[in-house]
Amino acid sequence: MSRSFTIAAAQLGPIARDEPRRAVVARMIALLDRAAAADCRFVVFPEMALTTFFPRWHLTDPAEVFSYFEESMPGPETQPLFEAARARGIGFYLGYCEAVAGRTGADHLGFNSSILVDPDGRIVSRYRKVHLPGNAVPDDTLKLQHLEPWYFIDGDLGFPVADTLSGRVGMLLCNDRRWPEAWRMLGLQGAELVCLGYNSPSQLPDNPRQNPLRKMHHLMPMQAAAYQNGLWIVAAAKAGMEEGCHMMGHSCVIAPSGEVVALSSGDGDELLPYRIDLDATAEYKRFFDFATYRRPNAYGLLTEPH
């Protein structure tokens, strides 16, 4: 049985602070229409795909903060996305803010999460972001705030891998892509495809020397991870000038060889389809034969607190 199919990164352009979810979902359904026309079986949407990237602000109104979180998935405003995907026979990955019952303050309301939905419309896996970047406490002296540790709880589900799409599929979110431990956790479970959504600014006001390297620093860890773990990566961005902050874009598909085989070209809503073959992971998994070549007894330092 062939394990080759077309998958797509579904990049989203800017989402305004006051843009309603129904408008964003309509944009996502339009991308699903393009995916159906390209015979896609699966689509990857960005991190926090339903709203603007609110952790760039120190928000003090609990009601506004809570408005960015989903109390259920699907919910009334996201149900049309599930129905549209199921009607087209397309599965999807979706990043969103997952509310935790009983939390009503302006901080730590829930998780930065993603779900894996199969072409039948069933949620088959859930992931909660482990590597939350930025400040745990607001600092209004910074030119650009990044307050994920202020708004979110550390992920508590580990790094799950699901049997779906005729293979082994894992998920990560944004900053996770920079940490080799996250990829190896998925690789050790036999992941053949990893879906990843992100919201990354193209400029770092407090680290301007790194700005020319931002896109390289985005791609490099994923290329290494694909090669060292023998897996495909599909990464979908939020892109363009969103509420005064330019988001990087650079959505991509990366092969198990480490090659970038597809790359977005603009800052708006964009579909990036590519035909992948999960069987192409086998030669790289043989090369990096974990059972033969890994030496866990020598790696103790990796899991010791520092």
The other form holds:
Number of protein chains: 2
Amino acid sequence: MSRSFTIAAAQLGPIARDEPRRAVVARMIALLDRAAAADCRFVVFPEMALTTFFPRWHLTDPAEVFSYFEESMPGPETQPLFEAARARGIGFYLGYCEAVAGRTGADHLGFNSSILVDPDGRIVSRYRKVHLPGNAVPDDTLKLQHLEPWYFIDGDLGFPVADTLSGRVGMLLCNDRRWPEAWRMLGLQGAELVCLGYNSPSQLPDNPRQNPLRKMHHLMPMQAAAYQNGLWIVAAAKAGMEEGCHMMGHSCVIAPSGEVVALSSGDGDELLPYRIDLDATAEYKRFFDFATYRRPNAYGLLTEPH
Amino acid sequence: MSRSFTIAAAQLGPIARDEPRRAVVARMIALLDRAAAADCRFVVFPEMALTTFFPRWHLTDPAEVFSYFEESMPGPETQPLFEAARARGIGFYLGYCEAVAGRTGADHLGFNSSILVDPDGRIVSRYRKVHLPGNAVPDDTLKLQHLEPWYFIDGDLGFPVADTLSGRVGMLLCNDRRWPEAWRMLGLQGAELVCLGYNSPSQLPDNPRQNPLRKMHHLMPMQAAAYQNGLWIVAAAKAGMEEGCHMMGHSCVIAPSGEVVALSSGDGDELLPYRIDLDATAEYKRFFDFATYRRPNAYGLLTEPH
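Next block: the form predicted in complex with a further copy of the same chain, after the form predicted alone:
Shown next: the complete complex, the earlier chain at its head.
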């Protein structure tokens, strides 16, 4: 199997609060059709790709919160996505909310998770988001809440990599992209490609000074991470005006050089295909040659408790 | 003392192999005069600021190699720099080669070091470069050698910070800027300003594919580090055609937002003053709030030996 192939960020436009999963899955299958036409071997869907981004709200109805979680993956409503992908010989990364059996109430029902599915339809890796941003308890004085630590449990699977797609592939989710530790954990395991889905508002109404910098703050840490770890990044956004909140879009492919080689411009469902070559990681992995040049003995604070 | 003040990168143009220290120090004092005129409280000189960048050569004469090292700091030839700075009430960062007493031969004579001198003329912090790039043994088949691990001992002082300039200040040297661990070690200790001197060729004749990206590879990791750690960076270059090797220049000031707010354009001695406010770090330190959001338990590999 060649280490050079076409991959795509499969950006999703807004998903309404009352939009049923089967409608979202139909949109995703339409993107798979475009991916097949573009000869893609793999597509990256966003974080929490099956529903609206509900952590923007302080929801008190446990039944509604539970409705955003998946009890099984694939489940009855996502099975068609798996079948469509396998039929087209396309693997995928999917972000979704993973329910933990037996949880009730409106908080901590499960994980903010992602899976890696190979072109044969097998789940080859699972990740649970480590860096949950926002408030751990609701603060109704904020203009825009971001309640991931309230709804989700901290990820407990570390930063796994999988040998698939004739290379080594890792996963991250959204806010993880701002933390160099997350990228380094994958780089140290030899990751050559990292898939990342995200839901990021284009404006922070409670922190407006950062608004003009949002695109830079999205891209720059990933560019540095790609370069410093010698890996490809494919990042897929939720985009457009979703339930009154504008999501930033700007799905992208970043090369191991740190260059942004593809960038979405639209606010809707959009396929961003790009032909990558996993062998292009070697130049930067050699340049930084961790075994020769890193100095773990000097990094003690990095793993000490706060 | 105010936490808002003017600081400057004091870039140096080329230094010839046979240029005496007193000539270089005179150039540095001329930059201090310009810094005083610009009301600077602090200036950042380059790495290895007192001599040419000799690790580009495989030198076999121990006497010549030793001539690039300082036996004391200040010493007879650098004392005038200390006096000139103190007389003007300007503190400084200085990169230099630090001899270790008793070493002979042409290799491992000492450290690639920097000091932080406060406006009262006191040395308040010392750093010895941790990430030495290039070859540990000479390889005369290369078009351009970079023999820091051959000439220098690995830094053994960790990543110190000092409480000075009404804030907390750290130091790094050159290649350290490409390693997120170095920045995080300073960020975890609350650094608000990091001074960095460097000697980077604008072209890599043995790795020419990176040549068009050299400026990006210089700035981007620092921009990400400033943002991810909420700190100011002042980076001072050796610039211009030095002994047949063009040094990249592009001295800069980077804000805690990650924005490059000042950038040198010349190839010679150049003062790049900029008014910084250490309080501007708070917004980003709050945003990333390490105690709340970092997950050291998930970062185990970062400090494991290779």
